[in-house]
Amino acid sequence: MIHNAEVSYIPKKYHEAVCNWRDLYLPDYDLLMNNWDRFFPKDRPFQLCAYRSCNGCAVIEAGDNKGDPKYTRAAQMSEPQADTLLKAVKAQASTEFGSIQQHQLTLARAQDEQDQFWILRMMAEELRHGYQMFSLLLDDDWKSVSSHSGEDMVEEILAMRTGTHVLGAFNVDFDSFMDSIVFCAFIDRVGKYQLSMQKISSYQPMAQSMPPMLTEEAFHLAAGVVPLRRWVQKAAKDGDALITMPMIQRTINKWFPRALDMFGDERGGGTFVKFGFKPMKNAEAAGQYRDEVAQVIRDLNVRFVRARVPELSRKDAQRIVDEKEPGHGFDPEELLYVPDVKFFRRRGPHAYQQNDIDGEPIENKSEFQRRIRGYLSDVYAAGRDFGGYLKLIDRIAAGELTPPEAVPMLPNLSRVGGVCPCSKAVRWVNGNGNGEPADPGEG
């Protein structure tokens, strides 16, 4: 168990429903359990349960009611507060289950057994994080202050598939194991920011859920960054065609815009701060995230340069990277970079704008589509997610839609076959596949 945390379980029928969901979307779970001590001998055994930290501040730390006692029950909140919090819990839970469905697509393609088991552990812990959110939905009476019940939301979340999740990043198919690694390094980093902000939540059960999740989230980031460090060093060596810097860059270009979208519209977030659920608005959090990503990219570039020119000190390599200094046995254009915040966005003030990787506008639609394909992998550019994006761009160019109208119109990527009957104990419902409409004022 996690140190200084209480352990609890959701009601039996929902616990069994999660286990049945796990059997379908995480079929290698037993393999992980059987090999846990081999790959993670110093770590506590995995447990499917809810943890709540016994520590933490007992008074509201941000917003209009700062200094008041934190809410311990839903009935202590107003209906707008409860509805706002429920949407956040639903989105969080959806990301956890959605991530597992995405990683399962490429888990078998790992080139390294350790990388594979690291991703597998991450998937199991994402399952526990979803379970943690279910405990928040099921341990309280939300119907007293909301039009939504916790039970209905649990059933809806368990019925979601890739294409019907709340946030766009979790509706994108993985094309290769590189997606798994870059996803952990960049998308899970957004998760770290969201969990860190929600650690001060005015709803005490939410705040108490965050420290154990953050402990596990640190491993998820490592499952992305550590392999990337090895890969850039391999890419620096001539003749290693399995991993190249352009391949890594194209995968970053695919996921970084989706990561920014996860923060919500940059003009919003005020309601979460007002209600004491988070300490920062969307723009501030996204800005800090981008700065952190820039440091990750810088570190990867320094490792690439030192692998290409081993005699360089780290200080000299950092200077070469920062100045893009030529003449050291590599082309500065080989280095990785952070795409502009205006590139390939689907939420916020830059949603569906025709901007290049540097944020510069491209007026001609055909030229824009040609250029944006060049920034992405051929496999992804030929897929349905990118195809859905281009269709919305076409409709905007034709005057059929405005960018704000296109924001909630995520492509429905549901697979044929209907809803998965993972449990006879839970009533299953279909998701609508349209995501949540984005309010420019909140996001």
Contents of the next structure:
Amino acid sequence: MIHNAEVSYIPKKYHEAVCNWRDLYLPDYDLLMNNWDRFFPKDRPFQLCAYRSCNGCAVIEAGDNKGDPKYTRAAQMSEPQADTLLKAVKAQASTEFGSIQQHQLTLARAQDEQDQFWILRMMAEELRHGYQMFSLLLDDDWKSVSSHSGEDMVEEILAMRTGTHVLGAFNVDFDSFMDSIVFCAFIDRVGKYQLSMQKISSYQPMAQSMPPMLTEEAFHLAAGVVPLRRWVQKAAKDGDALITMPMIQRTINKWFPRALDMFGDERGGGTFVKFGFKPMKNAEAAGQYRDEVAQVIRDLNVRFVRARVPELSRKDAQRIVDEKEPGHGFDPEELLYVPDVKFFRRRGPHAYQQNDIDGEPIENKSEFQRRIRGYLSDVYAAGRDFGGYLKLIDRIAAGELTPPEAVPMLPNLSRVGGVCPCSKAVRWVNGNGNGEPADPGEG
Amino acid sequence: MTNGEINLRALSELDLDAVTAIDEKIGGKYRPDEWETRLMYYLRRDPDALVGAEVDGELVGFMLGDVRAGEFGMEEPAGWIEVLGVDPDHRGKDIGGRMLQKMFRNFRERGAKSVRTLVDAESQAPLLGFFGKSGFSETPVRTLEQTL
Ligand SMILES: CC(C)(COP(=O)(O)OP(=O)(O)OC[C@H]1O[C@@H](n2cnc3c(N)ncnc32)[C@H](O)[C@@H]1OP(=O)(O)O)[C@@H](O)C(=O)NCCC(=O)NCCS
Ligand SMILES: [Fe+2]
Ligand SMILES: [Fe+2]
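Coords for the form predicted together with the partner chain, given the form predicted alone:
All chains and molecules follow, beginning with the one already shown.
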């Protein structure tokens, strides 16, 4: 339930544009609405609107202007502040719409109806999150303080597709429903961090947008973790289970590095703190995230071990997991693990380094390419995202590029034809990759 | 962080195992599926209204509930305490009491004017004692039932 929050709507023209976008990328929306009471009895019905929490601190909580009143209008900020904030709003909005496009690819392949409706509800809530970001762009006069207009940004975001989104994680195609579930557990968790940090934003409309979004995000994380727990239980009990531990691990290997990239370069984030938009720099937030992921993985492993060896107590199962203790009727190598932070990165100090899953360097390029394929699913390794990555690795090895030069080259942003539901215009989306820094966590 | 201080916080999906473990310690049965279903229900409704109690970084108590209106024809919104548990090794330290107070604050913020709970007087007699000590009194509402 959304408590103590004011409801608002964006201007009709844009509201309709979002609805058109929804018809295109979330065609099962009506199915969700028609089955809402079946899967979510007693829950507040979904509404496509913006919520602003009525509570919240009135003074700036971090940075250079700590203690001053928070900004309630864009015009109260300096141009660099406004530009930095807009960059974050744009990236956030792009993630919301982008994830729906990804989930839509594999939604129909869910084996379990409940899992499917949880994901469908989550998609509708992501749409609302995008709508919420649009309300920030459209309710204020950004033109007065920045070279960007909110209206143009909304159009630009609605025209984005998998491959042209701001952050790498949202440009990767889903290959199976497992991607949907692992994405919720790992990528939405980064979303939770970004939202929690921005609860303190010095721009009050942003700060007040966060609590209702966080309420919904809590469900998104659980919609990933709970099915994962059930899958590891099945994998432990049933030798013929459709989903195995190595399959889950390969999916984690695909997403965890993208999740870390979403925090931005580990050396950056200072500008956001200075302007009072976030309380933590990138490295600190990414570190906390990594520890939380380790907790999720441990939880899944304990669930696996207790399902495999039911007579074990919780404490024994935890010890067996922590020490990878052999001799209990399964190979400890079957357990899940957290890839090293230096593995398969495309941003930050380890971008495009040839490291194995434990973070150890592999000098030889072909050896590296062979090994990294082995950590990933065949379908993903054959796809365009991984292909683009390998091309860059090749060019770096050939001395054509340095890793820092390669960083802004993915996503491979290109011309988006046609389908902007509100203008029908053909637009260029950050055409050459050398324009604005795409990362909300950078700076 | 080993001073035995009690720390109250909201619950999340990361607490599934710990909540399951407290229940296991109380009732002697490992019931992960039931707790997944149950916690999922509350998490998607109002995660901030769920209360967990930590001692030295370990979850030792939980309380689940929400604000509802219209139950038994009573229109005004009331907070409902639905499920709770305190680790038997940590009983009698006011953990249940502190969680209850936190729950009351959450309920008030959400517009509730009263707080209710249902207790089976036969199988949950200790809970009756706990709620009684905490200021709850019996209402004239009675549960009636027949087999179908
Ligand atoms: C009932 C329970 C929550 C109490 O937790 P606790 O942390 O030990 O309780 P507290 O220390 O906060 O006690 C608060 C008050 O209740 C009283 N109390 C607690 N248990 C009691 C009991 N069994 N009988 C009478 N009074 C009791 C305490 O004496 C204290 O009163 P005081 O303030 O006057 O001293 C705990 O025993 C429990 O989890 N029981 C099992 C619950 C269960 O069955 N859950 C599953 C079904 S929902
Ligand atoms: Fe979201
Ligand atoms: Fe989400």
